[in-house]
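Listed next as structure tokens is one chain, alone, in the form predicted on its own.
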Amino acid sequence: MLCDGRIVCGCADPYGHRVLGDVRSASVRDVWSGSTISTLREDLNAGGSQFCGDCPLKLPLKKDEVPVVRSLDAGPLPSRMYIECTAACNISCNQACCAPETGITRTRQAGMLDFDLFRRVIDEAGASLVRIDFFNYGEAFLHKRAVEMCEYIKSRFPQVYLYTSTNGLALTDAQARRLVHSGIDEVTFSIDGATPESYVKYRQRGRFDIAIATLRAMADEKRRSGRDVPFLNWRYILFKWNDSDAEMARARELATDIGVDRLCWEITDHPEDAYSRRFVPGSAELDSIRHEIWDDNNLGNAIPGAMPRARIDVRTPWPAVPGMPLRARAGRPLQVHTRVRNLSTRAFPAQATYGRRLVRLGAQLCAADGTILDRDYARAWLPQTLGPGDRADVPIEIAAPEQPGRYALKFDLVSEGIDWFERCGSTTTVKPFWVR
């Protein structure tokens, strides 16, 4: 939803071309079920829509390639929306679509969303969101009820996960501390650079002093209060500038310090004459960083020590012998025992008031060969939140395959609603298992 109420396709639509409908004089619902979004529903099923234009997230079929065809019912009202509070902005990024001198903000029209209008349209469709992005173009906190906006939405509806990106400019001392009380899950700080100097050179007339004491002051409040949310993200997009030892050093320094929960870089080709050229796509200098990389997982963290790391010692049989495999009868329960060790720097969460980022213990089937048969085959509760360092015992049951044969089980940690522990390179321990 855009900033004016109109309803486009999603976030690759900076200027409003792909619009589905307005919901200033139409609901959600009518939106989502009408003429134009069920039109381009069944044109991508037949392989394209003329309706996406030059949008950059839709990819060619290859030759011969067949269309997916996805069921034309959608359910009544969508399950993720991102809410656009303003595309007006407090600084100005080096070349980007959405600084103000692009004139984006003439493509809305209305400078401000609606609060009345926002929170109607929070009251019909939020029983049926499971995320909300409360952010898109422009700096959020800009608008003077967005604190006010988190708020409504986490206490009418505390199931939805709230997630926000933020330049961190824009929000007083006491908004900041506010907004860790409003119960939203999820914060990223965009900060690109560890000095004032390389900073501003992408961020233009950004303050990085006052973004960074904006970060420190949302992860005092959430230590202070004890707090399990909101989950602090620093991305920090790398430049020519801001690429050496020295400056993500300090960057790592400065994460540490302030007690931020991830700290992630991401890589970018633009602007043309900025980005880079230290870590470019095939570079051993990306590789040795690759799992500290923004879109390479959601688990992977550039702080030292806190990316996620586990052994998995599986005890059936005992004793444990390299190479001997798991046995049972088909459609038969198996109970496996194993015992985990935290081998990273940060807490394994069992319990937490949030349903994301609980760890447990998984074990994916596979075939003989190692291809992933069913990656969500079991799980089992870890007993207690596992410190730094902690072992402890997790037994797992395993339903056997009706179909007897030889087998794999694939046995890695997961924290819940976010990635498997292997994504980030964490070792995962594979046992053959024969079904009779």
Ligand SMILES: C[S@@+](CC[C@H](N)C(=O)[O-])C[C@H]1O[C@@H](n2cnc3c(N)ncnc32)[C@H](O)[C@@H]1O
Given for the second form:
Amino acid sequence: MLCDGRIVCGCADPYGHRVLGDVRSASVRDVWSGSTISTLREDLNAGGSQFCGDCPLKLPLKKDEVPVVRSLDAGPLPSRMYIECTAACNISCNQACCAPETGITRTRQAGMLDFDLFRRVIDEAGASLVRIDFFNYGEAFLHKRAVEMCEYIKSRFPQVYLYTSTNGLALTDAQARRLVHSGIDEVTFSIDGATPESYVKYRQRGRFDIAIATLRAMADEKRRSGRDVPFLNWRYILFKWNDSDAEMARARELATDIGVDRLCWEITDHPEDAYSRRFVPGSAELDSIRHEIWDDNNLGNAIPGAMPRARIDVRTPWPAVPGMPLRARAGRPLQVHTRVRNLSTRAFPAQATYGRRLVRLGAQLCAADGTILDRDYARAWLPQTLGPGDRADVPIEIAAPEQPGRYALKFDLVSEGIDWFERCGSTTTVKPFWVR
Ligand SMILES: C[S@@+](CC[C@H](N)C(=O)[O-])C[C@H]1O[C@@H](n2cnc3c(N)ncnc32)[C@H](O)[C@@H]1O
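How about the form predicted in complex with the ligand, since we already have the form predicted on its own?
Next comes the full complex, and the chain you just saw is listed first.
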């Protein structure tokens, strides 16, 4: 939803060219099942739509490629929304499509999202939403009531995963602290550099010290109040002027000192004269930080020691003999004893107030050659939060498949709702599994 109430189809439409409807004159339900979006769904199933125009997300079908066919019944309401409070910004990112000089705010029919309109949309769609991305183009927290909007969403619909991305420059210390208590689940700070001089080359007119102070205030408030949300990310776009080992090491140190949950690098290809020449796709340099890249996986972390790493010893059968299979009867339960060790500097939480990011042990059912048959085959809770270096015995009950045969079980930890540890390079343990 753009800040004037028009609904566009996605985040890659900065100037509002592809409008599906307008919640100033219609309900969300009407827009979601209206003729524009219904025709678009039909067209996409048939291979393409005029509606998409010059959308940069559009990809040509390859020769003989059959378009993906999705259900035309998308339910009465969406499950996910982006909400734009304003397209205005307090800085001017170098050659960005949403820099104030582009005139982006003139493409909106309102400067700031009307609070009553916002409330009406949330009241109508909130129960069906699983996630709200509370940002788009511009800087959301320039809206005087943005923090109040976050509070409204989380107090009315606590099941919504509420996420925002900010440059951190518009929030006062008091607002940043208040935002921590709103219940917002995750906040990303876009801070592209670790010194004021390099930061301002992209974030023109920005103030590095203010962005860092706001991030510090949120981390401090979260720690002081003993809350496990919001999860705080520092997202750092690599440009040719901020990609030296020295500057990246400075960011790693600063993130550790502030108490940020996750530091990640972003690889970009624009602006053309600014992107990092060092970390280009396919380079050994990029490969060396692969798991620390924002888009590589959802757990990777550039903070020293914070990359999730575990060791899982499978202690059934015992005493262990290398290569000895786990054996079970078809359809019967098998108790497997494991010992899990935290090899990172961050705790593995056994519980989370909001039901995500708690860590559990998972067993994935694989064919004998390792092909995954069922990624979510079995789960076991950690008996308690595992601090850095801690270990715990974690029994896991596996129901043997009904079909006898030779399988394998892959044991890995999972940060629930986020990702498997393997995706950021943690070692898994694989055991042959013979079912009689
Ligand atoms: C356009 S900003 C708007 C939201 C907010 N004002 C902020 O700074 O996070 C949304 C996202 O775009 C990303 N972004 C900005 N310039 C980019 C670039 N040249 N390449 C890749 N991502 C970029 C930012 O890092 C941020 O995560």
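Positions refer to the first chain, counted from 1. For the two forms, the rigid core is made up of the largest set of C-alpha atoms that agree within 1.5 Å on superposition. The shown structure was predicted, so the numbers you read here are calculated from the model rather than taken from an experiment.
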- request: Would you say whether Ile372 is displaced between the two forms, judging by a C-alpha shift of 2 Å or more on the superposed rigid core?
  value: no
